[in-house]
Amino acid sequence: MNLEKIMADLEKKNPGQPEFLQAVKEVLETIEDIVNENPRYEAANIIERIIEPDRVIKFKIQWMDDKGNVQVNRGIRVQFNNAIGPYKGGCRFHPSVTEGGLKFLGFEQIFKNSLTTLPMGGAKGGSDFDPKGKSNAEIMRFCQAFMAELYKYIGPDTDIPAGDIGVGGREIGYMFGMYKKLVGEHTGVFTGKGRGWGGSLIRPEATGFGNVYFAEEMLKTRGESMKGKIVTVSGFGNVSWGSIIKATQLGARVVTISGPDGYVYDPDGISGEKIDYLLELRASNQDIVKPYTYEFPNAQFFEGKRPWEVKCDVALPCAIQNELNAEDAQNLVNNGVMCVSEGANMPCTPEAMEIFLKAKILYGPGKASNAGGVATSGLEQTQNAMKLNWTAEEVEAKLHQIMINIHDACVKYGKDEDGYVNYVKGSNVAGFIKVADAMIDQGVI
């Protein structure tokens, strides 16, 4: 494999998207060795296929505002792989997507769900949408008018949609009643829906909840545990509310969350009243924490500052894809961080990833540490398809061991002969050999 001959020529193809060609390259430089090793990977020209979408939907958005001024915005749609099943990956509103970012999220997708060894392939959408300071009215509007578009191109058995930063239950509840009304049915074409309605239990916490159970196994290889440990989280969403509560379960003090004002600082641990007040914090629309110590005195707060210097064992990344770079990783190590487990899809730059594997810390990459989100809302399209609800403590149970089998996948694939295991290697072999076979299996077509 000529990895640099691939680059070159997927950025000639792709410029401009610098996060979709850092995950490429991340994932081709882990399985560089295992593709040299198979000729048959080579000879079904495996990666050019792999790296490319199957297809890139994009299109039109028009609604109308509450003072009766018509907007305009860009839905996008990428269907990346379906070798193994249906595509399956989230949508995300936020003034933020474009093109680029959704193919990088799409293409990690394809790995993540397969680790996660439920049949489903890898897509992701949006649009560039702001939901933030808009009325309900407006939002479902807006939804309405986005799946007037996408719903020609998903479907329970083609592509199934979920939340993201942006989508909640109330913008999956709006796009799922318009879909049903242009369908005519009612059919598990979403996930994250409500839980009256097709929805799974703990699907909202899912993505913390797999997080900490996935640092809690490769601590498990240290001879260690969440039991005592002091824990710094970025964010304050549903992926940090998850993982700070089963941190907390597990024993373990939590204390920072950030936003994009700083972060805050409590020594006495978020647990109890203080993480329910996360969910009024984060219903508040304001998107800043620092309201966070106006409720609880003895917490302080880092304007402009992310939580990454601060002394911990752990440090669960939550927030957004590069908010932990090279400097941040660096004080992470100086301070005796042990664990860094990713919650958020590739928080850590490439430099401060290179920081950790050095350093040989217990380090998980988003791919399979928050494989659980998507892990869950497999576990709902099950549930969907045999018209059953099962119990938060069953979907838990099978949440917990779909975590651990990702974990010894990774190990598998991932240990070095000085026994020290790369995660970020683990995880992207893991993932390819799966997806690899099934499309050789499948020919080409």
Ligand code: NDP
Second form
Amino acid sequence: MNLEKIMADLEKKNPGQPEFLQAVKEVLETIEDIVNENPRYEAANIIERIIEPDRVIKFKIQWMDDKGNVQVNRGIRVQFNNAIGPYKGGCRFHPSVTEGGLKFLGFEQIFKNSLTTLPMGGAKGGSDFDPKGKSNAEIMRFCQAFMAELYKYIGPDTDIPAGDIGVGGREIGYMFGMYKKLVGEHTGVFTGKGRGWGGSLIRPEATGFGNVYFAEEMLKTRGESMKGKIVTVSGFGNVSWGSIIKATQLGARVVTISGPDGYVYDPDGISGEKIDYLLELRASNQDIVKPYTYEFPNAQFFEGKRPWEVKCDVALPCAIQNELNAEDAQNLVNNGVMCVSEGANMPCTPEAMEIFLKAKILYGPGKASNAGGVATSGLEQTQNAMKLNWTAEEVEAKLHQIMINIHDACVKYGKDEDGYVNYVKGSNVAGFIKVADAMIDQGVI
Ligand code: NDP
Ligand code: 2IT
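Which structure goes with the form predicted in complex with this ligand, now that we have seen the form predicted on its own?
Whole complex next, starting from this chain.
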């Protein structure tokens, strides 16, 4: 496999899509050995085929704001690979959304979904719509307009969207409602649905819970646990919230959250009513975390800063891609961090990742550590297909076991000769083999 040539060609074909190139490079670097050792991958030209999405659907979204002005946004769905199951992946509504960004996320999703052991292919979608400051009615009209186009391309056995940044239970409700009206079917076409209409218990918490379960498994390999650990978390959205609940339940003290305005340091720990307050903060649609310090005055706000300067045992980046750079990584290592587990997708830059691997700390990449969200989406689909609901305990037990299995797969494929587990390599190799073998089995189609 000629990595340099593949990357050069990819860059030529995908100009202005640095995040996509970054995600592909990370995977290819770590699967190079396995590809070179198994000529069947080269013979079927798997690498060139796996880095090209099956299709990218782009469409116009027109909707009317509360003042009666007509607004235009762009909608995109990247259907990347369906070798092991129907396309599956979230939808992101954020002004920073681009085709390249969604290609990076769709590409990551292929390997993440494969790691869950459930039959799900990789996809991602979204829009450059900015939910910040929008009224409920505007959100509804936008979601309906988005679905008026996307419904043509999705279905419970074709492509099953879910939430991501800016898309939670409310948005899924509005999109599902429109899909149901247009298609005339009440099916499990979305995951993250409301409990009363096909949703699964624990899905809202699942990404964060899974992230902390994965961190706990990593810590166990060094005879450690979450109990008594100081934890820093970034973001204050869905994944941060779930991570904070589970870390606190397991006896850790979470001392930070962050937003685009800066970070909050709460030395007493973010627990109990403070966790509930996070939901209120998020629902305010204002995109700032500072108000936390008005509510809980013992906490301090650090404007324009990231939480990685705070001394901690465990760091959980849960906001956005490339939010933790080399300087942040060095700060964490200098301050004695033991474990970094990614709730977000690709939150650490390649340079930051390199620093963690070199320092041989426990480093869980998002496609392994945040796979609990999509895994529980898969469990939601199973319940929809069976027309049965599992209890919260049943769903959480399955989620927990899936995270343990993902951890085991990473150890199997990522253990270096000196015993250090490179979870980046482990997750990429484990995820890749299943998809590549399925592609070979299914021929050139
Ligand atoms: P939410 O919308 O609930 O929260 C996103 C968080 O990231 C918010 O705190 C948000 O603040 C912050 N954020 C967004 N853009 C930026 C930016 N440009 N700079 C700084 N902060 C930013 O989304 P989720 O919690 O669902 O998603 C968080 C991460 O987890 C994403 O990387 C997502 O892909 C990943 N993920 C989500 C899963 C899920 O099931 N929801 C599953 C697996 C991974 P603000 O909105 O104020 O900008
Ligand atoms: O990045 C992700 O894995 C998600 N946003 C969840 C996808 C899903 O289909 O549940």
